[in-house]
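Single chain ahead, written as structure tokens, the form predicted alone.
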Amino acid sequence: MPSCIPSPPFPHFQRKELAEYSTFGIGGPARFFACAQNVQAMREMLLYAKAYQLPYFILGKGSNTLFDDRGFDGLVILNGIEGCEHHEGVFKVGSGYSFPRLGQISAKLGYHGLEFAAGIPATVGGAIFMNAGAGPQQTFDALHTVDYLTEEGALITFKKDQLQWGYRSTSFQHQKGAIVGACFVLSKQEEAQAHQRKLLSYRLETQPYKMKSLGCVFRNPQGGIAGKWIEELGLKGLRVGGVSVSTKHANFIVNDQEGSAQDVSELIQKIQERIYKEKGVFLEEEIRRIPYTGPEDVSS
């Protein structure tokens, strides 16, 4: 990557500590940091990054993102593309719109399909990128179309059947560009709000919701539940430096003593080694690690 890159010609460009933009409270400074509040601003930032061969990362709520202690030697674009329109179960939203807010609004209006979103600290774009879910529900179940901006500046609308998705995985994880909008089609259901409140209440009771965390750290293995296995092996409370396995939910790591990314890496490794020794299964991470020099996949 070129060492001499001019400062981006974006409004409100600043150098930011990424710990301030992570639900985990960990991460050093971004070399360049700017907020894209509309599609044109996002296009200009992507074109700038491509022109200067600059690694970039699209940041939403930072709820499943582990930044490096050194920060990010590239451009971090905070997704500020909001807006929400709805008519008879069709919801058109900006990718920077709050995903839990969308779940609350749609359920309150009596629409089923996104009740699980309440309590998930993500933007709509981040939820689509990861195919976020809870229990039997997942984001792609209700998704209709996605507006996607390539790093060359082209705006493409993908229909759901043009995309690939699975458990916490989507084709967007292997593309370069940015999700900028989406359309969800929901069905009418009188019990939607009651269901949404029940799901949110359960999440608050069973997860360390008010603590600094990344959300679930590991994907559930085939035939098993990661959190259950970790708890069965007595690893709740296991600590490395300033981070520890949550005593409330074993698939969460909490930053309760000003931990570092290195602490997290070591703790994850200890858990994986113990699970592999006892179960013969290697737990895969659900979180995204963003190294200092940039991720291999750069859209979110």
Ligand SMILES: Cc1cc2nc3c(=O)[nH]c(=O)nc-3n(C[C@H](O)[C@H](O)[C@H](O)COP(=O)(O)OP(=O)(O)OC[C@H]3O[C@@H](n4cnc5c(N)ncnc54)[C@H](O)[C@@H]3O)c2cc1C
The other form holds:
Amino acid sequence: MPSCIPSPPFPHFQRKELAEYSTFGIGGPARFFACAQNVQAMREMLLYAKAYQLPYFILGKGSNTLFDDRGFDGLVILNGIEGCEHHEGVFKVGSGYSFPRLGQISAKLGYHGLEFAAGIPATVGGAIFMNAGAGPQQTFDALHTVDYLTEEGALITFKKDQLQWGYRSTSFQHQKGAIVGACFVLSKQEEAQAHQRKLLSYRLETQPYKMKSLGCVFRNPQGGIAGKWIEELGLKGLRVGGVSVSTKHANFIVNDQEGSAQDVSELIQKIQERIYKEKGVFLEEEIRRIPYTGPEDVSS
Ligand SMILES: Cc1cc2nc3c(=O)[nH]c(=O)nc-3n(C[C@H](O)[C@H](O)[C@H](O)COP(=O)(O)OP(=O)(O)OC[C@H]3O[C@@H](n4cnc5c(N)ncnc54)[C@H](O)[C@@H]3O)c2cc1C
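Could you output the structure for the form predicted in complex with this ligand, given that the previous block was the form predicted alone?
Let's see the whole complex now, leading with the same chain.
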């Protein structure tokens, strides 16, 4: 990365604390921080980062993002592309639009497919990127098209069958650029709202919903349920520094005493080692760790 980079030519902050922008409440400062409120602003920010070979990160609600304690030595682009239009089951949304709000609106109108979204504190873009889901429902089931901005500033509309997706994985996780909008096509179902209420109350009963967390930390392994395995080994409540395994849901790590990314890393490693010893399986992380990328970063 060039050491001398001119200040971004768009409204931005310098050294904004990232802990404020993750539901985990963890993370040091971003070198540059800006909010893209429309597609053109997102394009300018991507082009600027590319021109100066500056690492960048597209941020939704930060509900799956573990920032480094040293922060991020690059440009963090907060996605503020809002907007939601709907007509007869077709919902066109900006990627910064609230995913739970989309779930609530669609179910209230009697549409089925995104009931599960109501409890997920995400943006539409983050939910697409992760293929967020709960139970048998996942984001890609209801997805029709995605508007995508490449690093070179070209806007492409992908049809769903041009994309790859699986359990909490999508082709976007291997691409550079930004999801800027999407279209979902939903079908009518009278019970949609009642179904959503049931899902929400189950979530509130079984998850530490009001605590600082990133949701489930580990992907479920083939033929197993990560949370169940962690609970069976008696690891609920296990603590490193300011973070601990939730006593309510064993696949959640909660930041209940002003923990750090280092605490989280150590706790994750302890869990992985115990599970590997007992089950012979390495638990993979579902959360996204964002490396610092700065000059003294020896890990990259
Ligand atoms: C209490 C709680 C409950 C949760 N429950 C669930 C659940 O039931 N199911 C589930 O799947 N997840 C769940 N999660 C995890 C999380 O909400 C999802 O992974 C969600 O999809 C993340 O969305 P986000 O907007 O917060 O993304 P962020 O955390 O901001 O970003 C996640 C990744 O997506 C990328 N990204 C985000 N937006 C864009 C974009 N516009 N273009 C390109 N890349 C982008 C980021 O760069 C990053 O790599 C939960 C989290 C919490 C805190």
